[in-house]
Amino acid sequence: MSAIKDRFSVRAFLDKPVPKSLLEDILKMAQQSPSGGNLQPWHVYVTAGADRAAFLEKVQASIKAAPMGEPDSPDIYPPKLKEPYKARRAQCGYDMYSALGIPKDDKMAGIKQVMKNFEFFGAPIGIFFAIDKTMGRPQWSHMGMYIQSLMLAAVERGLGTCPQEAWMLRHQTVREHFEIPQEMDVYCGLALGYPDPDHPINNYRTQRASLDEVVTFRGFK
């Protein structure tokens, strides 16, 4: 229950090293998530040190190339997002601006925020996930149980991640560094490390819609 509260997605990481051995504790533990017939769909790549440098690099020379995304880039967001889910996303970007001290009107200082991604906000491992193109919704959701799983162990062991789905609009560049099978579907990445406190990013937290909003309760009394 306390590393559900604790979790936020963490947008400033300390320059301190992750050790291996408490990732593979951490990558350990998530595999215990379940996974229908026992299929565990997931594929990992996790990059640190000079080859997180390296690949770094080559994210740079492509934004540089295609600011926009990377030809053939899924959409993160269903090209019309409708309400309440809209307001949602608005409130989420209004709340982090503002944590910031970025002005509504000041688009390049937001768009320096979200190219931020793009340097896994400064946290030392990055990591990226993937699945057989063969799966289906209930594998991808499958997988996405092994993340959260991953997410909360990481919090219990004093680390912070953020799951960036912004990456899909450097997919091109993910599959080629780390080698991804044409097979394979690379979904998000995921930034891990030490959560600097200090940051103004990381105190403040997304709004959670009431129980009302999201559940419909029938048989109780």
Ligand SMILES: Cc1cc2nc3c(=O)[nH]c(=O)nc-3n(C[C@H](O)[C@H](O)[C@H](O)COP(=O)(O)O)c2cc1C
Given for the second form:
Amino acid sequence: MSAIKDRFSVRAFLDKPVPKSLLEDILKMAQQSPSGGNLQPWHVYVTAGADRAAFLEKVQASIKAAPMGEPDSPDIYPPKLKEPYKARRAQCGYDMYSALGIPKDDKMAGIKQVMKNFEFFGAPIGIFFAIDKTMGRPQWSHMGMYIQSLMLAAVERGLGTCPQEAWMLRHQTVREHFEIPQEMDVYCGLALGYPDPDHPINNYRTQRASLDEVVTFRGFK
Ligand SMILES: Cc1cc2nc3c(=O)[nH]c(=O)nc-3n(C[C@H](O)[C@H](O)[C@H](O)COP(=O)(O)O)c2cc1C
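Take the protein just shown as the form predicted on its own and give its structure as the form predicted in complex with the ligand.
Then the entire complex follows, led off by the chain already shown.
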């Protein structure tokens, strides 16, 4: 419970490397995640150091060529977000920009913040997740369980993470750089490193709906 409570999306990291042995410990623990039929459908690509730098250069070139996203980028959210999801998403953005002192109408400052996704928010490690195209919704959810396990194990070792669907807008560059085969779908990225405790973006927490909004209890007295 304490790892769940302490995890949050870290969007500013210290310039401090993460030893490979520590990363391997975390990845081994995440490997314990459950999956239907124990398929373990997740495929994981990890980058650091010179490879990360070379990748991020390619990403910058892609942003120059296609600022709004590479062709055929998958949708991150449903095109017509219904309530209550729409309001929750708006609140999430409002809270983040308020923590940074960015006014609601300052579009440029907002875009600048979003672009930090494509530098892993300064994290020394970038991770990507892919899954075979033959896998369906059940296996995608198992990949999600894997990602959560990884994030919680990282918290226990003093690290922070930010899962990043923003990378879906750079799916071609990700696929090419990491040589992800065509038979796989590229899902999200994940920034991993030591959180910067002094950065204001790490000093607010998101809210959650109450149980009565999401849970239906039956048969209890
Ligand atoms: C799969 C996934 C993808 C996400 N993608 C992004 C992203 O691209 N950029 C970002 O800043 N936050 C991203 N988030 C973080 C969410 O905004 C965050 O989890 C949510 O607002 C709850 O806040 P918390 O993680 O701090 O508890 C993502 C979260 C998940 C689970």
